[in-house]
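Only one chain is given next, in structure tokens, and it is the form predicted on its own.
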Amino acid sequence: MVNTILTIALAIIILSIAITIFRFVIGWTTIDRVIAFDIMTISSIAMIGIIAYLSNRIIYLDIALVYGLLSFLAVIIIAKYLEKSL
């Protein structure tokens, strides 16, 4: 019952970062192509931790963690470079 769930939630997941790409290709702004940006990256991480429940493997939750932390280092650098203050 549980890999069912999170087979649909996976399967969610995707899509969501599918219609993200779109918005991150068609975006009219920078700041729309950087949210877009961040919103894949959390999908992304959220997609690792259900990969790493469903095969086993606690190793991939650390991959999720330094992957994390990266995109969240970049957006801020982004942010700041589009404020003009870095």
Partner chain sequence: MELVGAIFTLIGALVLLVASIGLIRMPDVYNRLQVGTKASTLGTIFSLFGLVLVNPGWAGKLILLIFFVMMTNPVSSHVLARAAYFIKIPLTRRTVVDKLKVSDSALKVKAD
Contents of the next structure:
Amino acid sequence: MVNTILTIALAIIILSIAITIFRFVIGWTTIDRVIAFDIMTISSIAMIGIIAYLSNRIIYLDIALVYGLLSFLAVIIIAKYLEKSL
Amino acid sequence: MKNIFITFLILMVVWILLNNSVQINILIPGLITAFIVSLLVCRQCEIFTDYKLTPKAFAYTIIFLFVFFIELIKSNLDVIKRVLSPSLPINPGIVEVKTTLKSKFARMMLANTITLTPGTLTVEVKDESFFIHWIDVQTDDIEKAGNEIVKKFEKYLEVIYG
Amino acid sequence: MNYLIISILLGIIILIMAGIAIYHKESLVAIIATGVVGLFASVLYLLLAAPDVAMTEAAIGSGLSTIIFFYVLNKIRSDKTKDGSLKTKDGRQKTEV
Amino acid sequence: MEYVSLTIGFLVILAGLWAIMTKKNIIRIIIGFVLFDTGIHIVMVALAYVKGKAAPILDSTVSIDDAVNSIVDPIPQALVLTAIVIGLGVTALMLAYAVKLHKEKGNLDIKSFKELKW
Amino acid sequence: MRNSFILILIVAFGIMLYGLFDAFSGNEQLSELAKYYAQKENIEKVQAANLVTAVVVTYRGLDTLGEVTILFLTAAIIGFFLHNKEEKRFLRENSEIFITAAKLLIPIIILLGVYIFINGHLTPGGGFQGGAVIASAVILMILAFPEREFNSKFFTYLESASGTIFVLLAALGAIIGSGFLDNAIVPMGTFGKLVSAGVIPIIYSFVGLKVGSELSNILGNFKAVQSDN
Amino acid sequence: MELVGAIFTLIGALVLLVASIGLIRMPDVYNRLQVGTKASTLGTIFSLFGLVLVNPGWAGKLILLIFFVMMTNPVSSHVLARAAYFIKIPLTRRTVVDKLKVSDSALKVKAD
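Now the other one: the form predicted together with its partner chain, given that the block above is the form predicted on its own.
Up next: the whole complex, starting with the chain shown before.
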């Protein structure tokens, strides 16, 4: 039962990532694309958490931590690049 | 000195949470690492000086977290309502509010809280003015907007950080 | 556990992103798309039971190399605006190199 | 699942090769190289997968006694791990050359570098 | 015209890859070498719970040494190519919020990096990933405080020191133990705990420091070359 | 208890879906940034909190992850909004007031 619900949640997250990709493709400005990138990485963190539960390995959560760190850094560096103050 | 101690304490808590256990053979490398790291970065850890180590501050931290979570959930109901309604009821604008907080850390917490609560997003911080993008502008007066957005968190942060 | 459908969806995402990385006309978007390819490849490694590789790909292949790309792009752009061959109009960024 | 991953890997390799061969901008060529690299890594990890087995890290879910029958192949994973780091080094080196070339000629079009053309 | 030739080439390459794909029929069990590595007595001899780490550090330890050398050469060549004296540039001030957040996050990120490479024999991760995380802490520092000078000399010394210790530890294995990179030169500890697997966590820590300082040097060089416009 | 946690996770996933829909529907960059940041942060927090309820043994790392997301995501969106305002991405036509433009000296470039 729990596994079924979590699998459905995983599918919904993938769907939301697909919708975000639509914004990434048509995005009007660069900032829009960066927002889409941010949401994709944040959603991937939730996705990795659910995959970790379904595989029953706590060690997968380390990867989610690294993900969170690097998405933060990438967004900051893109913003500073756009401000021309890198 | 107090800075190094607070940094060390925070790093120890992070280490225990990372390892997810409190055995002695995990704690000892953690102690060494946290000590070295807190000595290495102590040049820039003056942000923790403002935290008051009193029971009252601790109690207010918990109340603040509670209020914050309620606002977070309210904000998302708000966002969901706005996104899913067909007419897209938005009325955006950038307003200015004033804060009296001095401590850097408290100001960061305030900005983060503003960003995560209903319909507001911090765009620029300059001295004591916060410029906030508000998705549903009700007033453009500095005082009234301040009452609407900032006051409910400011009173807790003032007690916690002084 | 059957991850088949999830891996197919991830594969479609990766291929779309690779297409954007090759064919989009702004270099900045191409670089972000390359980073996203690395990111979802890392989730795919996780499904293929290789957490070590997933962590390496997330930290190095998708994180640090994107950062280095941005430094280089910044360097190239700043030269270009200096000799005035590619002026920025108000607001819209021209980042094509 | 390993078939799907293998297909994705091969397609990404072809996309990267296409970018390397057709693009004129040096930055795009380097992007093609990165894609090629990622594709090869996906292929190698997919070849290491064993049906229905867990990651090669022993803890409470994978016991030491039954390790042979319950883990996937660790050797290609170790090779890919080193290959990714080397890939970063190669990419950084190529980008450094790109900066140098840009300083020489003022642009990055591959057609304007004719000195080594025979 | 030229593109069509390339297309034909790509299609030929694709057909070749399809041949590989066709011949592949999923693995049902491990290969012979992997079976040898996964046997109980061999795992107990090396004592690393993470078999990938066991392969990287002990069985294929020389590869790791060569790889670290390649990274060192890359850093040296990039430093040689891009060396510029850093000038003062006028940058826009950072947001105060971002600076405060960076001050809070930098120690936590460094601690995360140390956790990753100390636990390399128990959890996924190890020297290379931990080094990358430490390098990203350094880049966060560069981004948040652009007016501070990047101290590349410190990283050079750290890198040489940890590289030397790595080689010395490996050679010590050849002198005391049974061969180059033998991990039984210090007490082994109990399997699955943090203090176990002999010399593996120590070697991986130094690999992590070395990789971290090398990557930081590369990034610092790329930052320094910005300023000559 | 486990069922409650699973339902929490499902709600989190739905909130993430709302975030992506909002990204499509909103009219300008700042509104998209608002919706994106809030909904994605809360969606992730809900999902991870649901996993805490499902499997209390993992609480340590998951709480650290929640803390990390809560600290970094608002900061990155603030920096992004600042950059967007600085490079003069226009606000939508439905904007009623822009106080920042009045005191625009805050955003003058010092040199360059």
